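Just the one chain here, laid out as structure tokens, in the form predicted alone.
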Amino acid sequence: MNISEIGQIISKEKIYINEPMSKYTSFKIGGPAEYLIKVQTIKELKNILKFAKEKNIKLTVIGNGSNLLVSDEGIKGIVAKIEINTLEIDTENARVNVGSGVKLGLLAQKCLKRGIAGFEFASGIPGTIGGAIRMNAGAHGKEMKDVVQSIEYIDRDGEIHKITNEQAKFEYRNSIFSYNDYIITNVEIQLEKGNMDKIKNKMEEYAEYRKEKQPIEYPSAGSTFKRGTDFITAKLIDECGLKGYQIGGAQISEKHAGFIINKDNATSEDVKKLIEYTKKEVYNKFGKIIEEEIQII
């Protein structure tokens, strides 16, 4: 695989060769991708998933890389990083049509201004709307299952499907999307009309809610472990005596155990190793399984 042949079915200013992706990652982590490909429109999408099928090459698919850990050896083959930026809002009937690679901050902004409220629990949420679907990321008693109305997807061999929010199974940090090879292309949301000085008021509090309890000043992948069924997980890692633990340049944030951030030049080795240590003491000490929610690549 060639420069030249990717360069037949996309433009070669979308590809980069060797693109560390420690730049694509809210942990600024990961060694490079062998070919990193900027996705914009449905047709690149399924002429690269075509090729990647063709020559049998291995396609990694990213949106905003805030939930991502990439290993230090990178990525083989193509990372296809999906910025489908469509937006289209019904201010009458507070609906949203959105591509999968808008970020959740900035449909936020736009709600606001529309005058649209329901979706302020997900302003501070650093990821993008397909990445937030994929795993029903929420915050402050909200998920994305409350908002989403219909989902839109391309399966690895190119077929368009769309399904509703009930076939979607959403779960705690779940959903179809989490165990299967679908590959999110625009999202319906139904949100509601509302006051724009209260939804305002609501999204500086929650600004200011993630800027006092958790650890923005540092590089991380937001909160590293799921909760429990019957546990609070970062209360565990707290009680094990566990928060400014250290390995290499990462650390279990002393503001927040349930983060492990990017203190000092952390290599994704550095993380793994102190994920794994964090688990084994809070099972040690509670006989607690806890499960990273971050996903490693």
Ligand SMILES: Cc1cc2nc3c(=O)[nH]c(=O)nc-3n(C[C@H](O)[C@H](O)[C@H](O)COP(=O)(O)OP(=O)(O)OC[C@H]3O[C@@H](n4cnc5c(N)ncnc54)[C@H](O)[C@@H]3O)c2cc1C
Second form
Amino acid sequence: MNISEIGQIISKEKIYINEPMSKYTSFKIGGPAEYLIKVQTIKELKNILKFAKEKNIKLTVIGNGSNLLVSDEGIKGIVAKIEINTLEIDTENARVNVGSGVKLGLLAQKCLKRGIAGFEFASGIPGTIGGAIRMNAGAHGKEMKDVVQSIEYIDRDGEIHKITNEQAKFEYRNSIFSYNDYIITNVEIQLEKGNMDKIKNKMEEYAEYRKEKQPIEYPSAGSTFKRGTDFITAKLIDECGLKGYQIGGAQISEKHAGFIINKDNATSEDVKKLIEYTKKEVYNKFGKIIEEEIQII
Ligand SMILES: Cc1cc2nc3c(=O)[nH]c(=O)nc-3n(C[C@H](O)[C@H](O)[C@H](O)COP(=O)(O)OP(=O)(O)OC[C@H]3O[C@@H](n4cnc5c(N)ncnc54)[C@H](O)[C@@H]3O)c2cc1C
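Structure of the form predicted in complex with the named molecule (previous: the form predicted alone):
Complete assembly follows, chain above in first position.
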């Protein structure tokens, strides 16, 4: 594959060659993507899917890269960074129709300005709508499952489908998109009319909570591990005495044991070693298996 071939299906200024993934991940870690393409429309996405299928090229989809650990070797083939940024808000009915590339924080701000309540929980999650659906992202007792009406996605053959909330089979940090290659393009969200001051206060309170509890001053991918069914993972890690434990440039945050942070130019290998070490320590001390929440590419 070369640039002139891809250039036939998408305009060249949207294609980046050997682009460091550290620029596109909140961890600020990751080797180069062979080809990174910023995808703004469904038509572009369809063209890329067709091209990748015909040429048998691996296609990796990312949103805002806030839940990703990309390997130091980088990513072969095409990385499609979804930037479908359409947004329609029906203020009267508190209904939102949103492209999968829109950031959660931006949507929360737009809802606030229109006095629409119910999306405050997502205001501090640094992902896109697509990534949040895939992960069933949540915070402060609410998750995407609670607000989503329907989801539109494209399969790898370029066919568009629309499914309901129930069909998305949302679970804790999982959805059908965790097990399929589908690419989310658009989402309908039902919220409710609310009071602007109350919405604003809630968002400020949540932001304050994050600032106080989470190491947002360092690059990370949020909680490294999933919550356990009958235990709080961060608490077990803390009780293993691992806060501040460091391998290479990666460290278990001193502020929140559930976060691995990029303390000092960490490599992907450093983080992986620290993940394995943490899992082993927790298992040895408590007999519990902990599972990554972050997606490793
Ligand atoms: C400081 C910090 C705090 C965080 N706090 C929270 C929190 O409170 N709650 C929470 O749930 N998460 C949290 N996260 C994790 C992360 O922000 C969420 O998981 C977010 O939803 C990921 O969205 P993204 O667009 O960045 O996805 P990415 O990280 O780019 O991708 C995540 C996964 O989704 C897939 N994906 C992305 N876009 C699409 C698409 N359009 N179609 C299909 N698949 C797609 C990717 O292939 C990948 O498998 C936090 C992260 C950080 C760095």
